[in-house]
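Next up: a single chain in structure tokens, the form predicted on its own.
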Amino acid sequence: MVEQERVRVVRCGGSELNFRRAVFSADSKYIFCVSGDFVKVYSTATEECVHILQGHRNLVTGIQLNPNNHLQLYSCSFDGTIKLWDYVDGILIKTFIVGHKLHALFTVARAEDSVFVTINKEKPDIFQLVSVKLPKSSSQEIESKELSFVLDYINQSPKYIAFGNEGEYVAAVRDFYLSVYFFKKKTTSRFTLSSSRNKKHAKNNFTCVACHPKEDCIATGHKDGKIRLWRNFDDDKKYTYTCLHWHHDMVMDLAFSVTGTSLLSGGRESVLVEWRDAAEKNKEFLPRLGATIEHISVSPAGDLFCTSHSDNKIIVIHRNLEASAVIQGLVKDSNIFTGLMIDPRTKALVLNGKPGHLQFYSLQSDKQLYNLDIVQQEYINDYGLIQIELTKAAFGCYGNWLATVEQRQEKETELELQMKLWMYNKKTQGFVLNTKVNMPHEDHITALCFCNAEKSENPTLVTASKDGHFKVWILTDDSDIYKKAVGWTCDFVVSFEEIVTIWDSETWELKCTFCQRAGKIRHLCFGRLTCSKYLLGATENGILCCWNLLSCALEWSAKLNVRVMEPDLNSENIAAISHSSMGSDLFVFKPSEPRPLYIQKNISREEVQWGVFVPRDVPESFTSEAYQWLNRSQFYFLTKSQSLLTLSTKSPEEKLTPTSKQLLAEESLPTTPFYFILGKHRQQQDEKLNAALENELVQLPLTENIPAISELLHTPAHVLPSASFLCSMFVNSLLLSKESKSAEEIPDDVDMEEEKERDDSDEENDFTEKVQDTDNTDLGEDIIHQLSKSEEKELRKFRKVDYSWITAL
């Protein structure tokens, strides 16, 4: 039962999909990416998440296919373990305990029983590349303590390490140094670029490295946008390199194609560049990818590429440089000014996304639905430029209206403030700009909200500002001779200071005032439903107060450092999250009584910044009093590192939709020659059967609707009645009904038109018979004489006689 399961904090989204390079499956059907302490498996065709591999206790830092079995996947983590997965079924096969904090993972086909990992032993910024031997054992957890040193003084990111020429050597870069280790010779060659501060050599820093899969060639990317191709590096004196230059900023990542004929590069220009035959003239571009390219991956089959972007997005690209799929995670903005909101129409989570955008994020599928461009200006990627920021947003009660506030301020006296009202358009299924207000207040807007009264005919918007005023905006008729339209105007202005004031929303009269000595008010919210007479406020000094609006008195107060306070719209419950040096704690209570209904200590080690209740489509059935507050709504909260968490009894793998798992099962079926022969034969049979059914007048009943078949298929065998009992029911269900006439009853001398007329007349007769039967039963009237078959036949012949000669008289 549900109440017996433990409610725990579950990571439900928001983790970085671009933290490490994505990895393709051998057949290019799936793509794997790290996501926090999970590994997610996506379909490259449908973009659906088909599996979530969970088992690591800390951040996953590397994933690689098993070179000896392409249906298995290795993963490493900060928890010091390497795990081997069967990604088709989502099953953990083995866990290898290394004991060190693992920062990157590499596999080579030649090293059958070993993998390569990056660790740090002595200093926190000095890393080593070591080989880990994976012993063979039947147990599921195995200790792997046998480490072999390979390279020292390397970078922790896997972009700075690459294996080349089928694993004959490994190249690593850091700062201005390139190190190449040869496994056969067991020697290391080191190369250094000039690090002088003049303009020519100021940005020679290495930023990434890639090795040719079949030749002795190393490609390195640099901070100045150049790409160097190194050859003859087995000799410290005869080595050479050539330069390719297109990027104006640093090269973020490099990758060779499977055959090695092309080199892919990407950077902050959001353009994927393909260098063919390593020539400056043979370049192909895929521009306007939306954000900085962080990583580039190539499928083992060579038919697909993928790019990971800074806006937490993965784009799957065909070999001809055409984007085929986009896997968009939760976009992490530098600051979440708008907080967490729920779109009343789509039930999507809404918050800051790309600069100047609102993102609509599906909590069920853990992917972005769409972006709404609020600022509607081209974003310029410049660190010194002060951008326009989207600071506030609010939805109307039914999702018909959206209010946003954007601002830009270079100096204290130069504030640019703009408020926009958006109306939902049913035709375009999106929000359209309705009203734009320049400088709605003289200072920063601190809050805005709609009047969510269900009986209110006209929507009302209230804005509050640091200028000591709040303004009321109402919807007015803005029609003219050209079109009918509505717009927003300011209706009322009131000034107040830091005390709590209560106003009538219809007459805007001051009703009462609460003076709070415990400090500045940080949060305010009204109670809901039966607790609507209460007002709650949290102060910066760590006091939670509850006022009774009917008696205008303080009902109760408590010592609690509240950082987040959110009411549940479907119940009287209110969630409050406090923060201390030990972590963040959750308290759920009703305003009518100060005793909490539920307390969850240490829901997060870091500070929780935002929270929101999301209504459930299907209510839960928690019977325990401590968990009943989760029946109607689910509580989500966002941490300082922008990890989206929730309280649930289900793991992320259990929350996957059945359609995704069915999709995985169907795609994993093998296509044998017998399957092609049988499938083609069945397809031809189905086409003939469909054509025959379309031409026939009589249609057989669907087998899904036959109760006998349903009972046979869905009832357990050990409780089924005897076969003799079901046989008569089964045979009778397959027989045609008496209302439909067979073709043998139709006389030969009647044409097709008469057949249609007879069917129509039969339906009318059947209908009149039913009506007459009911009339006779209810009213007791006489029965009308019914024609025999011979009389009907004579009547049809009589109808066939041509009477057109009468018109000539």
Given for the second form:
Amino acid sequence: MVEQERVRVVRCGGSELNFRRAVFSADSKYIFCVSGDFVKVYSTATEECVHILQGHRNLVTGIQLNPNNHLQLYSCSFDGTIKLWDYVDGILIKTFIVGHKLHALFTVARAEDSVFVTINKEKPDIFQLVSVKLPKSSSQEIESKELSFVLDYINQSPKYIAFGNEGEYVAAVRDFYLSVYFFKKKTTSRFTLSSSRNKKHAKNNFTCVACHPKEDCIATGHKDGKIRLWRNFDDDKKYTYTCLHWHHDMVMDLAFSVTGTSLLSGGRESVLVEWRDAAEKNKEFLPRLGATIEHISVSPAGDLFCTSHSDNKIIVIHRNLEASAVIQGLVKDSNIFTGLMIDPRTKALVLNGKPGHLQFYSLQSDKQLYNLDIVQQEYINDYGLIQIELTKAAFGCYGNWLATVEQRQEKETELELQMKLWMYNKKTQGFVLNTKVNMPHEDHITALCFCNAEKSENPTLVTASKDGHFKVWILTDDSDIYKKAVGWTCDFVVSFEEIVTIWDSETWELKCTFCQRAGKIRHLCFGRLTCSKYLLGATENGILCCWNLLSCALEWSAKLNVRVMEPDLNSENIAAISHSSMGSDLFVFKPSEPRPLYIQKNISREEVQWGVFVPRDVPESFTSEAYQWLNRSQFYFLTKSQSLLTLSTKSPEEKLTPTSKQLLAEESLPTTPFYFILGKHRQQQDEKLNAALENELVQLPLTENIPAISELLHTPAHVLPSASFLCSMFVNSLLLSKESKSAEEIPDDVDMEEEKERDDSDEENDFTEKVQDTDNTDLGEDIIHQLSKSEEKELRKFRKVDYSWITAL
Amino acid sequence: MGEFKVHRVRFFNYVPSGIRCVAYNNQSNRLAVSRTDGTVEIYNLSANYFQEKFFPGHESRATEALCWAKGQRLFSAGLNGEIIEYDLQALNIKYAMDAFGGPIWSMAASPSGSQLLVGCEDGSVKLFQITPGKIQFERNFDRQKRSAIHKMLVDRQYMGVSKRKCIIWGVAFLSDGTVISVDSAGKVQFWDSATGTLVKNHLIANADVQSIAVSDQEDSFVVGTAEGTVFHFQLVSVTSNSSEKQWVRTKPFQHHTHDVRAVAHSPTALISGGTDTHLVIRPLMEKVEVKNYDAALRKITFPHRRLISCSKKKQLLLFQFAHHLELWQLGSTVATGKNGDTLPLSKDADHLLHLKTKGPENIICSCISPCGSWIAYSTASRFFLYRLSYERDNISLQRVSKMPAFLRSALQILFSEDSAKLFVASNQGSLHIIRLLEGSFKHLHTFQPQSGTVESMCLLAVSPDGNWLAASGTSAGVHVYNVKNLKLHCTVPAYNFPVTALAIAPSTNNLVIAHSDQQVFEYSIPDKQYTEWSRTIQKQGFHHLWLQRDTPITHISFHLKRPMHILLHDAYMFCIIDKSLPLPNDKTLLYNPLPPKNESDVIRRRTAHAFKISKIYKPLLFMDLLDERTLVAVERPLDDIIAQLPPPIKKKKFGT
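Next, report the structure of the form predicted in complex with its partner chain; the form predicted on its own has already been given.
The next block holds the full complex; its first chain is the one shown before.
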């Protein structure tokens, strides 16, 4: 079952849901949103992801319902194509190749065979709105290069463009002017607001535009929080506008209700404002939405609104301004101080979420599980305020305990520090605040760690701080935690810069001290399992050291500018990511041996900030040695631009699809009495068939398992190709395959060998400059301890490997 | 330009009274404004918004309504129950007629202008027929006598509080049958008069909406609120290709701090006035054809006439208020300093005299003689002349009794330079010359108005040698009389715009005339023609920035030692025109800062032009030369006026 594919870096989940306005289906049952290279279809009732429409090869930049068939969806992408989807079944119907990088998509009911897109021509900041004629053709891929120019010098975001009065005119805003193009008259009117000449108009910039669905009225949002309602704009002289002003900061998006009786606006205040009858005094609010409103959209049926927020969430809101559903993606905070962690219970990824919150994010279902409010204070959403920041967090005792540190520093001398300990409550299935410690240290806490030894009954927490102390906290009888050991006089700051001290966790005695005149130590970690006698340290000036705890000597060191060092909990492996101007490289190695198991070059152009190993639910079985480290755990890492990436042979979304597809198939079946009879009958048949299969071991192709057949049966008739085309496919699929599996494997192995060879050569090239102090015999001894077959193989390979690179260190 | 010692006077405690009504006349493009003290002012919107005429107020005549009818006839009605018609030529009240219904709260003229309707305190509505000379009572609509066709009940709901009574402050009836009402709950409501039903409701303010005015085309109207905001409503089509139209609130204007008691809608501008005493004229950009200075916002606060006169010899200032006069002795200093220094006073300014008028009428005009020993003032019905005598620190005031019968009311009073003669412009159009003797006077001559004209003279100027007297009315040309042989010498050709200030230069006897369109002419009285300089500047034209100034020139004076200099000022600048220097063209900088001292003379000469302008003192109500090196400037800062007004409605300001 394992395809021997090359491991590649895959963007996994957590992509922005708030990149563009979400789109409702005509019946308000589904909501569509762009998510990286995909379009996600969510159910508005259950918040579940029903479908992922995949096919674009680059960022999807716009989605719109097909105005002529409300069961179809258009999408456009940076890859230069417009795709037409059947979203009910998640099928790609057609691809129109436009060729330009498409930035936004608009559809108009009147223009039946054309859509409008924003493209970029020549200069980087100049965008054009063009109409694209979509030719009618039966083929799957159609070239549509017939572009006709509409408006020039516009803004790339679709928020800055709106079509009004059933496509009679289009309004576009940029900087300080509003241009309106009338399709009938083929004229453009331009209205300019006074710019930053004096202070009063300093923030007159347009930020968004919306058109009234029934009347000739354009609403524009501005940087100073004003909303202007333009009327009479077909007359260059007699145009007039009204101002509505409630927002104190930039208006992020505007939307008219379907009937046009009310206008919705939102911004940084995180309050959805409904202006009724476009009157300043008649407005309703939906406050406390949690984060900046980035987009607002309205369902065509008029019963639902939805708001996209800067914390990567979509809130579905009823017409009476009650939030009904929340679709939450991975919250992308600007600063991830806590790093990536794994909740031992839920195996969820834990990191900074909303300000002052810790988010638990399920990697498997690409969904936020829940938010834990750590700071427990009202977040005041204003620019320039110094907020309390959650800086450190650590799990202990199999997820029973959670320790967090928050800090706020307004001035150099005014440090507010708080440490909180949370206990997992089985009843409520959540963390409950147990202890709050004010100023646990005099200065910033630099590290926080639970003692994870199995034998220890009391949870033990160690904190280290810049003030030169480290403190050990243990649980006492009255289920309170207070500190036991204080006052260690060693200058810890110095020790953290160059010296490593090892302490016995039982007696708190100083065991030994390592000193390496190499630079400040940035990362420290112990080896796991068989390699637990090793301690690894990475220094600031690019040296990776490995000490042997038994001999208290430096085992080896390598020159590697390590940015991230993460041990795998399930194996001896340690992953290190280095960064150079070229990009970030990943090295996976065992502490016991100074040569990497696996190297992946250039995993990301940007600096990788955090990484974590996530244990797999079902172990994979990569036979290839290079990939064996991925068998039990998966490595996730987060780059500076907040994209969560992983190494995999396939994208996690692909893995998601089977379950969701089943869900959908069930959902799409009408629950008629006929279905109950037939459906049950079919199920029984299936069971029988399966039983028969088991008994007879005859490899009859199951109709359900053949994709061609299931596709044929599940696809609505109106999107199917002609019967003659299907016939051959159908027959082919029923034929028994005669290819043997072994035959398939052989060439794969060859590929793999080749790959390995290549990897090896890569290693050689890289490591030639690097040196090792210890000799090879030491290394050999360690390995002999457990000579499994694979390791023997490895050993043999090592002999082949040129160790000249070690001497160069 | 020379350096001057400037008396910077800020103790003129003048507060204009609040605006109560505004009425716009489309035919003559004039605006009538009534104030809470009963004063009615006429502004000529075509003549650069100049306040051409005014009718002095009266304590018992609080104007509540003002309207134009039958072309250019102006009526007012007030709390004393009288309907008053004004004579716009003679500048007095034509007649007052009691409506016999108690205080009158409202008045409206029929569109044809033939009928006048007043609403009285007793609940009755009275209809008057307008006849050519008078008005005639026609019928009385008594309260509840006839059953009303429709009763439109206004929702009392006021932001959830329903206890307060809702008062309709104003209604407008459009020709399509729509009734618009504004009320104390902050609503603007549209009613269908045929069915008596509410059509649309706009809640626009948290406070009262106090006034409404509809444009003649009935495609836009304006309302004023007690919060000082003026809202503009426009009738716009719903979509470009349908004929359906709807009323939409478009722009709010916040030019007032206090209640907007009155609004008017001219074809090109929204006009509003209120308790904060400003008259604001806000042009509608879409209606203005040429984007010239007419398209700019105008804020008129001070009257366009002089309220201050000065005695140069004694360094006295006479301030004119509505019901009293104040005489001040200027302070003095012995200190010297360099340019820009504030000198310490060795003797403070002294309030010498507080002269209260007798009777309820407002003072029209006042004057102090140059020698400081005579004060004259006039109300609408009486003329007063006082003799002042100074005995060291004491001042004794003696009224000159037995004024002749013809000296009842004066529009302008002027003393000759040697204080021996008094010139009075009466409201009959005649000019009286009176010789002043110690404690008595003698009527010398009366210049009767030219036959056929009844226009009153309201500006006077006398030459320093006392030979020439120039007088100007509101529209006709300036007449120059020879005082010696008591004859009309000549008439300066009439100009389209009213005269705002007049003065005769010493020695040359050149008459300098400033008009409301900011043109300045110089006319040689002996030669009976415009001077060469005046012709040159007319040929070349004034600097565009000069023509774009807001306020008219209210005073002109001359420097005794520098005959080439003309000193003039408006509310925002003081200017010395040096006729010897080249005129500025549109490319040169008009408002030149003081030339830097270290620059060479050549550059300074090259950049120098005839107009030396100083904007240090504003709002400047009066400026004159006391002697060769001393100026007196009277300022009235707007903040001081606002501080004396009642507190405005408190509004929550975001971020406070």
